[in-house]
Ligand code: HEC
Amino acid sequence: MSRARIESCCAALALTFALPACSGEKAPAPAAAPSPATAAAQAAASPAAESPTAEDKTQATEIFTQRCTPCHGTQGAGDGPASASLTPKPRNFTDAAWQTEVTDDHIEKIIAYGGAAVGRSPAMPANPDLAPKKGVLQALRMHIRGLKK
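Chain structure, single chain, in the form predicted alone:
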């Protein structure tokens, strides 16, 4: 990770609130979390999108390593090196209950637009450079889904 990226992340953390977007704790949200049945129905109702390419998957792996693991950890358990100083702790992607209740659209939206975009803390930074890269977003979401225990 570059020094500029680390400094940028530290500045964002210093200027924002706690991390309910990445924690297991619930923060006030504009809408209630969908039930597992609703989440499954929403996923099924979504228009079929093209599958990510091999290049999308490679980019997603690199992005997860560079941008996500400092807080979420290499296995996505919310135990990255930066997590020690964060309260509340970053989201644990291995949590089966969270995986069941969250939609694919929610995961992709928070990756691209940050915590504030989904009614969570803005401390979860946005990645606006990824918004137009649908295949990379899908591959990142698939990577996060694959961390479920």
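Bear in mind that the values here come from a model prediction, so they are computed numbers and not experimental data. Heads up, when I say rigid core I mean the largest set of C-alphas that superpose within 1.5 Å between the two forms. Residue numbers count along the first chain shown, from 1. Compared with the form predicted together with the named molecule:
Core-superposed comparison between these two forms: CA of residue 70 displaced by less than 2 Å. Residue 88 is among the residues whose C-alpha shifts by 2 Å or more between these two forms once the rigid core is aligned.
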Given for the second form:
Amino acid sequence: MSRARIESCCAALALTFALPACSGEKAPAPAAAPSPATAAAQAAASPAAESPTAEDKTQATEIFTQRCTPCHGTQGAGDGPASASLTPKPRNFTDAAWQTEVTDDHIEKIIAYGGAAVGRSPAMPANPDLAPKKGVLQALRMHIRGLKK
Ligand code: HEC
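Got the form predicted alone; could you also share the form predicted together with the named molecule?
Every component of the complex follows; first up is the chain already shown.
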């Protein structure tokens, strides 16, 4: 390395890390400053954004009618027209025993990521567009909870 190259290297290091001199020791890695994008992502995942809004509930009702009833049936009994060919059949959401044993987290996960992702039938499709929409997922879960008989 030429002397000029070493000097410019030192200058760059000094500017970047504010090191006093080229001591030959390894410069400590600068601590990564949190980027604005990371901060925004954290804000989006914060509990403040967790309650479904009226808009979320409206969307959830529409989504349930359009995407879920073909298999799960309008009342969630698992008897939609597309359920006939499925093995296993979609769950009966009106079943009180099932409602008691299933967790909110499981319901929201299977809706967002699909049956295969949680060890259930891959016939239960994923809804990746809903994965970031926590409020809509919660509203869908509440809709399913409301089908209990
Ligand atoms: C193509 C048919 C089909 C569609 C469409 C469908 N599901 Fe499913 N769903 C299934 C099947 C089959 C299972 C049962 C999986 C199992 O038990 O292995 C299931 C399971 C579930 C479960 C979990 C039951 C359990 O005990 O683990 C929930 C909750 C659920 N579906 C909600 C929904 C919602 C909400 C929608 C609409 C966004 C939807 N499903 C759309 C077929 C479907």
